[in-house]
Amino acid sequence: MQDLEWDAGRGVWLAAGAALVEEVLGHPALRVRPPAEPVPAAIAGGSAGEVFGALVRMNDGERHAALKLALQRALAAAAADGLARERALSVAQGLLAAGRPLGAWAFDAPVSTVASLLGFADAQLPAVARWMGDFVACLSPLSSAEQIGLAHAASLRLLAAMRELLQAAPEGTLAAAVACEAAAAGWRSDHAILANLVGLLSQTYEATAGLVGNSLVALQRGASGADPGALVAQVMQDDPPIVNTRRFAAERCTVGGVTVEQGQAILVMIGDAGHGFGHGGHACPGRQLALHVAAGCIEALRGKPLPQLTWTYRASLNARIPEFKQ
């Protein structure tokens, strides 16, 4: 087993290789957030911070387990019946027919698909996608003060929209399924449910959009799009959108043959280890849904000649998300 390596420049331990990554992601003493800073200081005290603090993926223990199970069951059901891929194909085709530029399309198609599955009407999808674009801008340590201000405003709009959606969500929508599963799991916090519906869209806007974007890159480089599902699965292995994550020691512990002191951080290279969806208790509950949505988006391009694409990668500490010039 590879040992942890200390990166003096960044002041973190580095974990690479599948076995070590799995050990880190499954270690009971390692947390998803620094114990002294459960919410990033830059957004603490505002609406975006309140959403962040309630997210399943940003909590451990009891606050994580019950709602994670509810989300997992609801998302698995949404992925199982083929509806997600069909909805993604329809939404993505509609955006293309409306003349949406490919660069914006790669972000809007996945998040609009999941918003549609949640129960939002077609007329609401552009606003939800726009608010989500503003919201996710605050989730990076690289965010500016202006971006954080926009994110606070967007989070209020998103929470209000989710509240209204849940009050009227008909049976068969993803929002109704999450609420039902949350109640069955004993979760009674309305704010947590609303925040995690927002969180579901935020992960779609970044990670699933990154998977769609990286699939476009693969097509541009000569990969076959004849089987969109196979293409997306291969891209997830070769060029995943999320390449690393972090864990923080809640107490002194031994990991990968070395002693990690309380408060120290570990940079976990999940992309290179083949764990782009994470591993263990914090593995992404929407893995299959994301693959189906991305495949549906790529299927919408079948038979359409792609323009010559140029791109850069969005400024990020943990993701490879292409931004296309077109």
Second form
Amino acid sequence: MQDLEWDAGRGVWLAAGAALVEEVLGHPALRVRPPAEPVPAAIAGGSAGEVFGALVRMNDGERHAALKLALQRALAAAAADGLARERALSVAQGLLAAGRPLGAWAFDAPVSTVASLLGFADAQLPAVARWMGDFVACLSPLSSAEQIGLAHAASLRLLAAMRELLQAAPEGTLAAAVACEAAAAGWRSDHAILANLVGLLSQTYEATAGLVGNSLVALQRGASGADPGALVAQVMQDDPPIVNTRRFAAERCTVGGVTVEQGQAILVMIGDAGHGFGHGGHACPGRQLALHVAAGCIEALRGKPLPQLTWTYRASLNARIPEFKQ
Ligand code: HEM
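Can you now output the form predicted together with protoporphyrin IX containing FE (HEM)? The one shown was the form predicted on its own.
Full complex below, order starting with the chain above.
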């Protein structure tokens, strides 16, 4: 097994290779947030910061466990039959028929599908997708002050929309399933449930758009789209949208043969290690759903000749998401 390597330029440890990546993502002293900054300073104190601070993705220990279980159960049920892929196909076809350019479509189709599965009506999907675009723009350390302002406003709208959705409690929807599983797991905080419903859309937004986008790149380079499920699974191996994640030492500890000091960060190269959906306690509970949604989106392109695509990659520290000019 490789040792952790110190990257002096970035001031972080690097963990590469499947065995080391698994050790880091399973280590109890390594947490998803720096102990001194549970919410990024740039968004702390506003609505987007409150949502961020409540996400299972951004917590360890008790604040993570019960809601994670609830999300896992609800998302597994949503992925269990062919519904998610069919919904993605119909949402993605609808956006194409409305003339959405491919570049915007790759972002809007997956998030609109998950919003539809949550229980939003078709007429609400464009607004939800737009707010989510504003919201995720604040999650990167590269975000500008203007993006952060828009994200707080979008966060308030999204929380209100989720509250209305739960009040209407349409049976059989993903939102109702999450609330029901959360109650069964003993979770009582309404804000945390609403925030994590918003979190499902934010986890979908860039990562699944990246999987759809990287699949378009593969098609352009000659891959076969005859079996969309096989294509997206292959793209997750060869060109995954999430290439790294981070962990922070809550205390001095030994990892991969070296001593990591309290507060130090580890950049975990999950993409190259074949762990594009993560691993261990924080592994992605939306994995199956994401594969179905991406496959449904690709299926919507069947029979439509792809234009000659040109693209650049979205500025990001952890993701590889093409932005198409078309
Ligand atoms: C191709 C699409 C996706 C990819 C590549 C992806 C990847 C990941 C990765 C790598 C993590 C773990 C991050 C870490 O440990 O630091 C994660 C966590 C998570 N993902 Fe996904 N994801 C995708 C789509 C989705 C979708 C569609 C949903 C739900 C609708 C979802 C829900 C979540 C949640 C709730 C977490 C937090 C889990 C936890 O912290 O315990 N993801 N995802």
